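Here you get one chain, nothing else, as structure tokens; it is the form predicted alone.
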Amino acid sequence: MLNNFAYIRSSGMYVPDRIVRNEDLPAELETDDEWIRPRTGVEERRYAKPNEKTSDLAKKAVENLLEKGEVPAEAIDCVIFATLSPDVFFPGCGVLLQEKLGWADGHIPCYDIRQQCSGFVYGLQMAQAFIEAGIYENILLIGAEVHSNVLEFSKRGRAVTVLFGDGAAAVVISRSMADESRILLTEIHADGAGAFNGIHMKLFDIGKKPLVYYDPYDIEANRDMYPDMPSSKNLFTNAVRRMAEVSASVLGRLGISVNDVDWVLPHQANVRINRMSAELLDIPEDKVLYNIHKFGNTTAATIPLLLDEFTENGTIKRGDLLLMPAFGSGFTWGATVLYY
């Protein structure tokens, strides 16, 4: 009889081919690599092709996962899709991905979750609970984003625009056959008081009629169609504090020291946020993994992108103890500790 544990069984990723370096960003942003790199850690990011949607990127990430042969497609019995950039207002990306993968006839359930940068950690808690309750056996969890089509390429939007890139990554969470590989604990939180103090976008406002209206030539009227970050300092301060707090809490609840952690896979929002959070926890810099310099902030995709990249290059190995903290719009935040 199998143990009633959940573990990450396999992973896959996809990033678009188009590389946009800091030097390639339009002059209208009135910024450059000298300003962007030291403040954010971003050197380049990937942008999707014209008409390429979030579910398209997700499909390629799932195909990459399946090509590894660790999980057969027919074994997957649930989909959880985390994104802040769905293809359309509704239906969610879960069913769109299901159809594109040719799985529609299987009628497997699809969940769509919207916790922005914390979406993957929230999804891990959901998947663990489902697996340990015996509801599903193999859950596909995806984090995918196409940011490039909604970014504001002007001076007003530069604080947001320089950060974000497009990408997708996926994992399969399954029932564990051994204690050495299992999700130990996920702790998550939210604080709606920060909803519009941090980064947000009001494009779809159900209180408006028509739902989407703007004058593209009126700089105030078109504000709601773009992401907005009224106080980057507020977001930065909360991110550092909350990621450190929740990481310390989840480790403390498990009776684990930071010295026991092999690798930290933090959400890739800003390299300075992650370094300051690590300092608060006394985590050595060489234990913290990064790829923000290559991909920018891909929101729900950042942590699974890290996992797949550093698993494939041999850095992360089976049995390693991983800490995955995240903080995002909402405010939402959380952390997962697991034996990979």
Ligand code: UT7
The other form holds:
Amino acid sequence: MLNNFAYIRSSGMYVPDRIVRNEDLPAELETDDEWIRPRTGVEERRYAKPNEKTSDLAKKAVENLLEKGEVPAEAIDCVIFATLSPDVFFPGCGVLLQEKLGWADGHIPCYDIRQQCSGFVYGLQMAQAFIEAGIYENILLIGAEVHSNVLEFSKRGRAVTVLFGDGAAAVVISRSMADESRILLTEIHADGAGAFNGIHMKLFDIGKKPLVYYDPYDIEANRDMYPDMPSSKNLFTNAVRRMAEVSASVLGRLGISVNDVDWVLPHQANVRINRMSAELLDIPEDKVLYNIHKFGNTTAATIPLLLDEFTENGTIKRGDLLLMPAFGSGFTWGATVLYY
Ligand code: UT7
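Starting from the form predicted alone, produce the coordinates for the form predicted in complex with this ligand.
Shown next: the complete complex, the earlier chain at its head.
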């Protein structure tokens, strides 16, 4: 008899070719590598080409996954797409990706989820629940973002702009017959009181006509066109505290000691957040994986990008115990523990 365990069966990633180093950022930002690197850990990020959309990046990540031959495309029976930068207001990126992959014949349902930097762990919980309930067998979970087109390239926007990059990564979560590789538990949280004092982008107000009012020459009127982070320090301290808290909670519920964790794959918002969080948890720094220096914060894509990179280079092996904590806009946060 089959057990309904869920495990991460395969992964793939795509980042645009265009590398933007801290030194390459436009002079209007009035920033430099000396400010950015020690405060954030970011050295460079990738920017998509003009007209390249979030679903295009996602498609390339899925193609990379499928090329590995670990899952046949025909086996995928559900899509969950996590992004804060969808191609358009609606419909969601799930169906747009499905159509681009040539799978739009009606047999694969598509979900879009909007949990920002926590999108991937929220998606993992959904996927595990679906599989363990026997509803689907092979779920494609994607985290993808094109941030570069919405960042504000001015001094006002610099605190946000220097942090973010574009990228996409995908995993397939499948039903497993053995329990050596399985998702153990995801715990997720949200606190809407932080919705507009953390990081957010209004762009429009559904309660107002016109929906969008924009005057490019009026600095206040154009404020809503860009991401805003009114209290970056509050966001920082919440991220440190919440990621440590939820990690301790999920490990505690499983009766697993931090010493048993082989690798931590934290959301990549700021290298200092992850160091402080690991210190609170008493996890040695050399167990905490990073790629923020190369890609910046790619929001929903950070954790699957780490997973794909560090499984491909042989660091993470089958059977390793992984901890994946995330925190982001909303506020939303959570952590997953799994045997890879
Ligand atoms: O994915 C989850 C969401 N994102 C986060 O969790 C981000 C959390 N926050 C952070 O990572 C950090 O708070 C930042 C990296 C954004 C800022 O670092 P900080 O050490 O907290 O700097 P700060 O906000 O205290 O700013 C210090 C100064 C300010 O100037 P004044 O007011 O002291 O004159 C800023 O205007 O640094 C200025 N500043 C910059 N200067 C050069 C802010 N951004 C920049 C910049 N380059 N890019």
